[in-house]
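For reference, the chain that follows is the form predicted on its own, supplied as structure tokens.
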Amino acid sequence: MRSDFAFLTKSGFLGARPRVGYYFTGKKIYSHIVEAIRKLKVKDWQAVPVVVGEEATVYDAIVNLFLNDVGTLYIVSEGGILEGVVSRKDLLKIVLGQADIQKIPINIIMTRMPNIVTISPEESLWSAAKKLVEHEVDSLPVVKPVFHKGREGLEVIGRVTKTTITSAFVHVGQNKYEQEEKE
């Protein structure tokens, strides 16, 4: 076999029958991209969250914050549910505010539930990409369906940031053109 037809058709773009011959599929290079893109996992992709509980402080927060190097923190009550959100700029409004950051409860400033986007670990990475442009956020919460003390809720098991986003776009372009240098 003729090495360009080979490489043709292991990236798919030419099928090869016997007594056929060579054709085209009529796939176009996107269409790999696109495919491995949403092939990605939130649930291989996710990083640790970070989580304070409702009873934290602003100032509780802020420290929080800097310590894990994070952009957004999620509000848990106890057993893990997810009550809240709070962001840089949620933190950086009441500061400028000069409150007593060391005072004021986290649970007065946050984003309640149901306002807070999520995702599920099931779900496509292209899907969480697609939620943060949509809904104009820096980070996803992972969350999967739980039943703590007689109330349903989401617990938290995990974050999804641009950050990962961008990161996983690299790998794939990486791979990609790993793979390509290997044939």
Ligand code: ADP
Given for the second form:
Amino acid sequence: MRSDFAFLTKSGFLGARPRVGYYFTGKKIYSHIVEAIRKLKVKDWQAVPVVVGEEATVYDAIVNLFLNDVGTLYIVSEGGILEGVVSRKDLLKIVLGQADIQKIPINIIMTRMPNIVTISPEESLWSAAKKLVEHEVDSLPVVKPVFHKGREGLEVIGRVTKTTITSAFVHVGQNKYEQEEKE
Ligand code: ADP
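Beyond the form predicted on its own, can we have the form predicted in complex with adenosine-5'-diphosphate (ADP)?
First the chain shown before, then all remaining chains and molecules of the complex.
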């Protein structure tokens, strides 16, 4: 094995057969980038979710948004079960209406289950990015199915946002994957 060809054979660009020698596999350079992207898993990139209880008011939700420096909040019932999602613009809209935000419960304005687009930790970050684009949302709750008090639900265990995808994009662009694989 020629050591100067090691990278090319390991990446699948060159094949090596006894008596045949080295041959070009036809694999495009571009597919190497695709592979690096598809390898990224949600569970390795997800951020901590910011959740509020169903009893929270719109005012509580806005305070939480600022304190945790996020754009989307997840509304959960007992056991951390996903019930709703509230975005910045959902909150702006209700505030513009000059409602008494200290009295209005968050579950009046939230987008509720089953209309929430979610992702599981085992899925690829690429699938998450695709969902963000297709559904035109900024954030996806990372969930796992649970059975809580006699009913099936989705427990919120993380979040994937456009920021998560941007970080991963920078990571792949820095070619860190190859370095990590070599170490
Ligand atoms: P913004 O409203 O601040 O632009 P989004 O684009 O994320 O933020 O949200 C658009 C609408 O979609 C909002 O009404 C919000 O409640 C809802 N939403 C946000 N995230 C999700 C999601 N993962 N699944 C379903 N609906 C969502």
